[in-house]
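So this first bit is one chain, no partners, the form predicted on its own, shown in structure tokens.
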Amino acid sequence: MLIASLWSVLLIGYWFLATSGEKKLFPPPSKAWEGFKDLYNEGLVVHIASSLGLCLQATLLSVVFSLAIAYLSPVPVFKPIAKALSRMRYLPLTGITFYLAMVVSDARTMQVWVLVVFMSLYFITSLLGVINDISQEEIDHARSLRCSRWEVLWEVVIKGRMDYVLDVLRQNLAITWMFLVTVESILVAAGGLGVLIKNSDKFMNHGRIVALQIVILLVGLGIDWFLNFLRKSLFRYSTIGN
């Protein structure tokens, strides 16, 4: 805490010093504070709630789809599907939105499914890595206890790696939260932090932009802290050796 506080003071102090001259790379803290107050008066809390709601909806759909694909990947019939979806993460965003626009007409639904596809491709890749890292000794141990194939799947793969799944979700959600700003520009009427930062950039209001960047960072760190706290609370054994 002492070290973190020291670095925070040094960072804020450097911000004041770096913006005190004539040439400024960033707006001074006073401008960022004014931008934050303007944003709050314009309904910043509502826009944060809109972004969190969109992210939560897409995350729930993505988790269900990704877990189903990953847990079925040991079955030979489904293994090529899982690998193919993992390889599709190299597709650009334009390639995804083009085909989604052909089947989805509602802009809000479009936002959700762009995030679902984007998040699922990376989530599946990470989950496949978790499953492949399961040692043969763990599987043999379950078989020695006379577990059936389905019991091995439940006890070793699903139940035994649930803390890893939550940690993978935490890492991939950080990517999704960063990408959320771009997706929210699809439907401006729905609001969200992406709409606010886009409008601020359009009018070259750098104070508001910096204020929004700080808000986005703090909300993202809050989500990350909550998921990490949830993992440590639900799976206490995951903290052993850390």
Contents of the next structure:
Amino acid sequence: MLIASLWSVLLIGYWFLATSGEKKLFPPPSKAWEGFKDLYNEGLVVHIASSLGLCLQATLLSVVFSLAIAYLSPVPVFKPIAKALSRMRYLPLTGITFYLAMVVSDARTMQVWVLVVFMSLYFITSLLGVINDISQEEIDHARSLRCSRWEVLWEVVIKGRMDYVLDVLRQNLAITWMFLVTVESILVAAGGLGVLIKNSDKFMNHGRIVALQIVILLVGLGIDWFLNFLRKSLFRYSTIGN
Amino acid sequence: MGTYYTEGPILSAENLGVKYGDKEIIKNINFQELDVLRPGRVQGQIIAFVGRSGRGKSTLFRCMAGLQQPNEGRVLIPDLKQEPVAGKGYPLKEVQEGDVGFVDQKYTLFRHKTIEQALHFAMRKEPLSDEEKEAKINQYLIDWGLEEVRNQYPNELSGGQRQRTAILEQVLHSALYIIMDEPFSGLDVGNVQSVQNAFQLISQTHELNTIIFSTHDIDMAVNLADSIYVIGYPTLEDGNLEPIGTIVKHYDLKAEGLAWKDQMSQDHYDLVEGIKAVMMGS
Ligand SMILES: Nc1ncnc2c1ncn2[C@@H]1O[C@H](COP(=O)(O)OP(=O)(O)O)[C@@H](O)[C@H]1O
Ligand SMILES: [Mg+2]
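What's the form predicted in complex with the partner chain like, now that we've got the form predicted on its own?
What follows is the whole complex; the chain from before opens it.
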């Protein structure tokens, strides 16, 4: 923790120094701060809330969908479906967007669905990994206590790996968060951080862009921290990572 | 001292064989253990399997626990749901998963259940009231030295505590047979002693209680067991070993008057040397 804060101070110091010259690619902290104040006055908080809302909505939908698929994957009939869906993550999203566009017209709904499709494919992949890693011993242990197939699924796969689901969520959220902002700036709806980026982009306002990047990074890190905290406080036995 | 007589079979393997793909791991495994009665005593049996690693002990155990379907042959245990036949014991049936308690080498437990929750889960199908279960669990937790850690999860326990919990789960699940794969590996002296005590406790609580374990420690096997099987590779006619595990030798310590002794005698030590020699050559 101490070491980390030391590095942060050094980095910010370097930013001050490196941008104090005449001509520069990167705006100085003062500009970024001004950009930040601008953004704040334009309702940054509302935009963040809008992005978080979108994130939450898409996450919930895709988690429900992915869990259903992943939990069914040990059943032989469903295995190929789960595998096939997991492979779909190599599909280009433009294609998906194109077809989605034919079904939904409203930009917000569109954003949600693009994200749901995208996230689900990644979730399914990670969840299948988690389920595959369950050892034969764990399954046999349950069987030796006369657990039926469904009890094995419930006790070992579902309850026994609940903390992993939260961790998968956390890990995938990094890429989702990045993607979300991009989606917001491509499929422009009323608000969101992506819209702010796009607008700043148009006016070549460097200070604002840097400020926004920092805000997006911090919010992302905040979500990450929160999910990790949630996992550790809900599941005392969880020792994934640290 | 050593007087006993036998009744019907309590465990029998008939021509057991397991393959993984084309590779035969064990084959031709045949043995039968009879119910042993000692006048005036309750005496379950302790059966040891020894052998060098990779000879198929764990594979055999999984078959005996009904966790793995053998490719050939079958494992039979008494069917307690039927009426015993005088002088012959219970009719036999093929073993099924859950009939036999199984504690694997890593003492696997439910990672998301505390000791207490795990023990309740193990007893979930017992026809007892909640209070009776609670009382039974409390007593066992005290007897097995797990009282203080009852609310801890497996990852918060020591190896010995985890192992005792794993054994206790099977005891409370009312399995008469408990198979333990290498129960002594990786334990310190104190824990080895407490597992030995658990063995005695289990085998003296019910006539049919049977403990089956594997070990690399031949002294331990001779000290604890009343029947010892050596699993190894049989010698072919040309003098080479055939790389498929089977029973290469059986020692009945009861018949040799070596079972149920408090002290190891010279005869015991000679037996240890004998077993080691057989193991090395298989
Ligand atoms: N699931 C499996 N698939 C293929 N081979 C296996 C499997 N399990 C065990 N084996 C092989 O079976 C042999 C016997 O293993 P095991 O029963 O664990 O022996 P032991 O317990 O005596 O050390 C080993 O050669 C091992 O590699
Ligand atoms: Mg083994």
